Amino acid sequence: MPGGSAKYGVLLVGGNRTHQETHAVAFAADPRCELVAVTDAAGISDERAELDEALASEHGIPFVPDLGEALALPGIDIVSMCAAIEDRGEAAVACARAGKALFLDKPLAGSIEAARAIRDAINESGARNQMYSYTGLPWAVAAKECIDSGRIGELRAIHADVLFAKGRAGTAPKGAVRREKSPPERFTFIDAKREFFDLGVYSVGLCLWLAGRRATEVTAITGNHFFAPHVERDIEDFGAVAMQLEEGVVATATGGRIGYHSHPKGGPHKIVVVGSEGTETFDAWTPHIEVSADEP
């Protein structure tokens, strides 16, 4: 603990209508932590400032508009990063250079350049850091243990699904096909967000972590639609990727949103590992009970 007995001071970057709402509650509930203030990236809209102020008011802490001033407040040990995706590169770099421990929301940033800038700033400062992922969940840890134990022989392939069942699917107009534009101008809207960009972090991250190998070739598609709001916003609601990894290992992954009637729980969260001596499947919702009927 800082100073031997004091609590860890937590600075919240970003306010309501982000993942910060739940992160703030979790930090506030932890007896080792104390929320200090809410801040945000430079140049945010009036709407975002109002959402920041609302979160600060809910937790009885100040909203400090200037990120630099907030980082200089006494007692800041941890930064919870939930700035808008477009602003994360600049904001996270500033926090890393300040030497704070970083709890980074996913996805890390909106471009490879911004992600590399965050990585470099962390490496230069030595700041402790963690980006939210699924690698600590029991079913993922069990898949890792399976591979590392060698019980399926030499690893040949990995597949991961991380899909969220929410929203009414089937509302997209027939024949709606999109073409990816790069770089994206915007990632998140009130009624929709770039789902593969957001949730593919989980499934692609699981594949790379489980294999312990880098990707050498990548093929992906984000051109299909289930939901009308995503068609209207010209953003993807689902995507799939195939990766050739080092040492001949193949990985495939899906990520995105499917309709809430498509799955009895939160959506398929599953890993399949294929080895020279066998195949094993790890499912977040197993064991479970299914009841089926063909009556009207």
Second form
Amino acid sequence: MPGGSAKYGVLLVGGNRTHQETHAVAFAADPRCELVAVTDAAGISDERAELDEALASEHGIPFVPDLGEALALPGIDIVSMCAAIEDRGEAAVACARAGKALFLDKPLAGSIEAARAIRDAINESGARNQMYSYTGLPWAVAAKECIDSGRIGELRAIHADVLFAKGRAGTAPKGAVRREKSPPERFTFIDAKREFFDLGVYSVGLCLWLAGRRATEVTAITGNHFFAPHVERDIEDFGAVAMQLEEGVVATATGGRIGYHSHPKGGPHKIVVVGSEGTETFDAWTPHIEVSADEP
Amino acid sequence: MANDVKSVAEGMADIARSGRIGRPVFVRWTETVRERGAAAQSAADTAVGHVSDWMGAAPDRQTVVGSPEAGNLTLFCAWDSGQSAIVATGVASADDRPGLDIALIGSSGAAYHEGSTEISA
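The block above covers the form predicted alone; next, return the form predicted in complex with the partner chain.
What follows is the entire complex, opening with the chain shown before.
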């Protein structure tokens, strides 16, 4: 603990209508932590500033618009980073250079350049850091233990799905064929966000973490299969990728949103690990209890 | 629950044709097989045939990774219409029966199958 008995001071970068809403509640509930202030990246919109102020007000802490001033406040130990994707590279680099411990929302950044800048700043400052991911979930940990135990022999392949059953599917125009553009300009809108970008980070991250190997070849596709707002915003609601990893290991991953009537639970959350001597499946929803009754 | 691959595929084809799940847009087919080599290749080829039936056409592009000799073969299939599929095989553990796991995702619904493809004695 800082200073022996003092609490860890937490600076929130980004406000309401981001994952910060839930992160802030979790930090506030932790007896080791104390929320200090809300801040954000430079040049945010008035609407975004209002959402930041709203979160600050809910927790009885100040909104400090200037990130540099906020980082200089006394007692800041941890930064919870939920700046807009477009601003995340610059804001996270500033926080890393300030030497704060970083809790980074996923995805890390909107471009390879921004992600590398964050990585380099962290390496230079030695800031402790963690990006939100699925690697701590019990079914993912069980998959890791399976691979490490050697009971399926040598690892050959990993297949991971993280699809969310959210929203009313079936509104996308029939026959909409997505044409991906690079680099993407915007990631988040009021009514939609890039779903493979946002959720594929879980499944791709699981593959790379489980395999402990880097990708050498990648084949991928994104789609506009389910939701009209995604078509109108020209952002994907689904994606799938096949990766050739080092040492001959294969990985495939899917990520996206498929509509709330398309799965009995929250959506397919599954890992299949293939070894030289066997194959095992790890499902977030297994085991489960099914109840059948005449109630509506 | 144990069903042979053909029966499961026919059931999925009925669902795809019924329109209940909208237009089929993605298939994840993961099958465990007893034998490596030709058996794994044959299972993957058969799977692509069934998936093509559900999608309404054979894939326009196909990327193959893995090795049938090792028992793990992965086919990444894409259609010009935007549909896609991942077909993968893996060897079943010595004390496990071969299995078939399918997610047929439609534009407004989905159908899933999990189970063995071999009825135990």
